[in-house]
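The form predicted alone is given below as one chain in structure tokens.
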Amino acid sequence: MDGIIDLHTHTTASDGSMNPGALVRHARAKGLAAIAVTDHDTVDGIEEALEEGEKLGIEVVPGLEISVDYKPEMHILGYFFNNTYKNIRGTLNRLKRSREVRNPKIIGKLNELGFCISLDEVKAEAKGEIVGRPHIAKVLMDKGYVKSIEEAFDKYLSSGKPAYFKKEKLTPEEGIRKIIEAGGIPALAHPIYLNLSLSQLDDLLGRLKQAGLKGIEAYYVDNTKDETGNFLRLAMKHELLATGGSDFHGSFKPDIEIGVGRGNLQIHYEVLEKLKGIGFALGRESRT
């Protein structure tokens, strides 16, 4: 099989604007051959996405994106085959409870700062899905306190800002291990956001490879051409699969389109074939 794919997308199950079925239909309309649904700390949208993909003839890879304890923030992507994504729900439920404790703290601090915003309003914005900071940011924007979701994060919600509260997180090694234990394939998401020198990233990848890391998101919407080249060389050095995706969030990030990002992405199906090869190899190892 050939065609263009996107291995990093989000739905309303976390902080995307499209429900899982709508996301799959959108990907199909854009001519993609396959997508991975990689919501933050949840797999709740997977079943709907798989069903829609089966109807439309577009391949859907179950996935997720786990936030791990690292400064600056680090995310680990997990990709699953043969319905093994269900095995990680226990870990995700624990992380969800941590988020539920944090949200009222964020809203309480925003109230102290003079913003009239309630948890009920944020829950309504989330439409019954997991409530997160993007939903809080959207309510702030809708009420005119900020002009964009990005401004809400930059001024109030990001690490080090007035309304930021840390939630319980796994260490990078724990996140990798939990994905592997559930039968998944862990990959480092958007290394560009780690703000590391190449030598620092080289050292980090060596450490994470020892913990079981299998891939690095070398193709990403915010990479320059040189950065992509550097990540590809590091992937080769550490024998990691070079994955990639747009980090599509729908209307919450309107300048980023599924499959192509800002027009600078083109990830071929060959990447998914290699990912499947790793998955099959891990499956054989688990049976020996």
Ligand code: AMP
Second form
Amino acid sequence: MDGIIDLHTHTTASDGSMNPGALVRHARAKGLAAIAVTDHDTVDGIEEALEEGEKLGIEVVPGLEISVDYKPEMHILGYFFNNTYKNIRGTLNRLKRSREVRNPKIIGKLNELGFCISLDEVKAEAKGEIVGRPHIAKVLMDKGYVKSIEEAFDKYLSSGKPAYFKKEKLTPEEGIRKIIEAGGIPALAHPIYLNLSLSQLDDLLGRLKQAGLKGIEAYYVDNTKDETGNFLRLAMKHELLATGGSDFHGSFKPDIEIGVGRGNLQIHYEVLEKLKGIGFALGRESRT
Ligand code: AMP
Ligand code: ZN
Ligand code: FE
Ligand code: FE
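In place of the form predicted alone, the structure of the form predicted together with the ligand is requested.
Then the entire complex follows, led off by the chain already shown.
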């Protein structure tokens, strides 16, 4: 099969603006052959997306994106969980609780800084159970405190900024292990956000590969061509699959379109075929 795919998208189950059905219809309208739904710390959007995909004849890959403990930020993507998500639900509930602890701290700090913003307003912005910083940023923007969601992160919400609070996270190795235990294939999301030199990333990939990492998101919306080239070389060196996606969030990241990102992405169906090949091999390993 041929066609263009996107292996990194978000729905209203976390901090995307489109509900799962609408996301799949949007992907279909844009002519994509397949998308993975990779919401933050939840699988709540997957069923609806799979059903809509069946209806419209576009392939939907069940996925997930977990934030793990690493400075400034590390996210691990997981693909093709077993149907029941049995082995990962407990972990996801724990991660959800850690957000629930963090959000009031962020709001409290923003209030101290003089912003009139409440947890209820932020919750109203979130359509699902995952309430995160993009929802807070959206309220700050709608109230005119900042001009964009990006500005809210840059001034207040990012790691190291005044209203940043850490949430309890899994270690990278634990995140990878939990994804594998649930039948999923783990891939390192947007390596560009790790802010590492190439040799540091090289070391890190060695460590994560030991823990079971299978892929690295070499094609990503914020990469330059050179960065993508570097990530592809490291993927080859560590025998990791080079995956890719736009990190589509709808109106929460208005300059990013599904599939093409900012016009700089083109991920071929072949990547998904290779991902399925890894899943097949993993399934065989776990049966022996
Ligand atoms: P949280 O899940 O609450 O930790 O928030 C993570 C979300 O914030 C992810 O969707 C990120 O893509 C988004 N995010 C992180 N940094 C930025 C930034 N500088 N600008 C816009 N969105 C960001
Ligand atoms: Zn997000
Ligand atoms: Fe991410
Ligand atoms: Fe994402």
